[in-house]
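Let's start with one chain on its own, the form predicted alone, as structure tokens.
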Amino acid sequence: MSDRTPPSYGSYLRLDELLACQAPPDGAESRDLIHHDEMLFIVVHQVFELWFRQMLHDLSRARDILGQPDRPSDERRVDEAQIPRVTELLGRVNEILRLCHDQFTVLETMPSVHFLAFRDALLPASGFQSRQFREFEILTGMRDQDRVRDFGFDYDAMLGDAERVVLDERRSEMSLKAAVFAWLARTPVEVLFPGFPRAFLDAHRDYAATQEQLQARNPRLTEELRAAATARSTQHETALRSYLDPGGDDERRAHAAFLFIASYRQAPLLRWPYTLLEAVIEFEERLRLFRFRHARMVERMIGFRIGTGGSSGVEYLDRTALEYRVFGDLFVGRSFLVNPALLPDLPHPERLEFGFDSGLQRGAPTDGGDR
């Protein structure tokens, strides 16, 4: 008979340890709170870190499902039944990011002068040193060379040796972005719609022509503005050609697959892939909103002071919100979508129907669902 003590609510959540973590360190010992509201500052940031932990957990799983290990190409597939699971995981992360937006509101209940009462005790600590958030950025696919340089050294220099090891391990893994684009690149667009890129270019050209006609009839536009609109339309077509043929086969296939899935999203076998891509786009949007909301909270609390870690504070945060993009290629692709009425008909629509409707043999190569 086991002598194992069954867990209680408190022991399962390890509440004694968790609730003992709000006393700030002072050397080897803990110190008393300098101000009543210092407790709020600590708790809010600890909650952020717990949410970062959960998002890392979920995004890693989503990445693992989409990013299959290297195997022969004919075996490197994602079970279509797993696509809803990836969408669920991304949806949860998006909801957590929404909660994080709102969490800044709780911190803003603290008057800024109350924060100034204990802020100096934080130096040189800074949210810039959040190892988990740096992990989160690396996991999503953000590249170090694209980072805003607000210091005279890389951010790794502000972290401890053990933290840098963790980040190096993250860099050695496949990112979520790489997994998403590899999954897209395996979409058999040429099987489902031979010559799709050319057909889409033609449809886009027709769509652009109708837009030019509408602008030409706009009585509020000057001749100069009409000429500028025509020039933009020409530039847009050039950009689309580049998007569909960016130089790398995998990238070209991924871009074509995105346009194909988004354009024919009503087809039964494209509904889940489209829903997954919408979750990815929402993720990018919510992450940028999180950065922007963070900057506004800091601006409200301390104005344009230098950050406790030595950064330019709000200026740095605003630049990250504006410049950091991970899935920007998908937003670019959205700008090329056309009126569905102008899309060419699918040459074999039955290939994108469910098997029991189309009568296709289960697992036939023409089934576009398994990538």
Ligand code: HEM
Contents of the next structure:
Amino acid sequence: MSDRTPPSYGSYLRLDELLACQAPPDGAESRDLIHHDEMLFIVVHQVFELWFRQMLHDLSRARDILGQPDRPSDERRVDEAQIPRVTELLGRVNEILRLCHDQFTVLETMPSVHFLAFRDALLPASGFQSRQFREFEILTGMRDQDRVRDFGFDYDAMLGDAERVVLDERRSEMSLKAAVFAWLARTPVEVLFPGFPRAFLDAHRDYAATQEQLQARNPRLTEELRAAATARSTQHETALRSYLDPGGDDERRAHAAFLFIASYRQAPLLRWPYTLLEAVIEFEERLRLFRFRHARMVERMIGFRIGTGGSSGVEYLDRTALEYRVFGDLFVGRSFLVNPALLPDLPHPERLEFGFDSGLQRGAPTDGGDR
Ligand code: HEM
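I have the form predicted alone already, so could you send the form predicted in complex with this ligand?
Now the full complex is given, and it begins with the chain already shown.
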């Protein structure tokens, strides 16, 4: 018999510690709330930070599964049996992002003048300093050079030494984006459909031709607009060629795999890869909506004032919502997809049935299952 004290609800959840954290520190000491609504401001931020924590936990796991070798002999090959688990984890993160998006309405019950009653006491603290949010961005694959910089100081300079160390550790890890693209690049497209890129380019050309004919019959288009539509169609084909041959070998394979999976998603062995990619696309969309929603709440709360962290405020936040992209390649790929009626038939459909060892089916689950 163990002599350990059985946990209670409060001890298991550490509620004494958790519920002691809603008094803001003023220097080393806790101070009283300045305004009744300051409690809401603190609780809402803490709840967000807890969700950030959960998302980091789940995204790291998804990244680990996609980035791990499944059999000792196959370096960095993913056990396909684990793809549903990655999809589950991404689905959970997407649901949390939806909740975070909707949660701003609770904060909006605070009249903006109540916020002004205690806002000055926060300075220079700001969401800029959310270490977990920066970790989250880095883990997804966001690059520092892509950040908006409309203020005169460095992002990391707003953080303490210990926080910068954590971010540097994150930077040294494989990102979710790298894991997703490495996984995509391993899809044996050339085994499943020899000569797929060329066949896809042909299908795309046929599709573009039908689009041009439709535009030509559109009575609302002027000659000028019609010429512009034709020029766009030619540019589109050039863009597809570079998408299928971007320079790097892995990128080339990943892009071809994305178009292949999205085009033939109904084949049994492509269902899970397709579902996973949809979850990644949804993730990017939800993150962008989250940024946009935060900006709308800020606009409503403080108008066009500068932020406590020193940025231009809403203008800065709107630029991040519009410009930040991690999985942009997948959205670019979307614009090349064609009407399925014009797609060539799969030359070897049996290779995408359950039971065919194409290399997409990568054996029975290993003992590295989820914990
Ligand atoms: C009255 C409520 C809020 C206002 C007025 C506000 C305002 C701002 C402003 C102006 C910025 C830009 C940086 C700056 O200059 O300070 C910012 C950044 C940020 N805020 Fe808020 N915020 C509020 C609530 C929240 C909440 C509830 C969260 C949830 C955790 C949050 C998370 C963030 C994050 C993560 C950033 C950094 C965004 C980035 O740099 O991409 N904010 N906030």
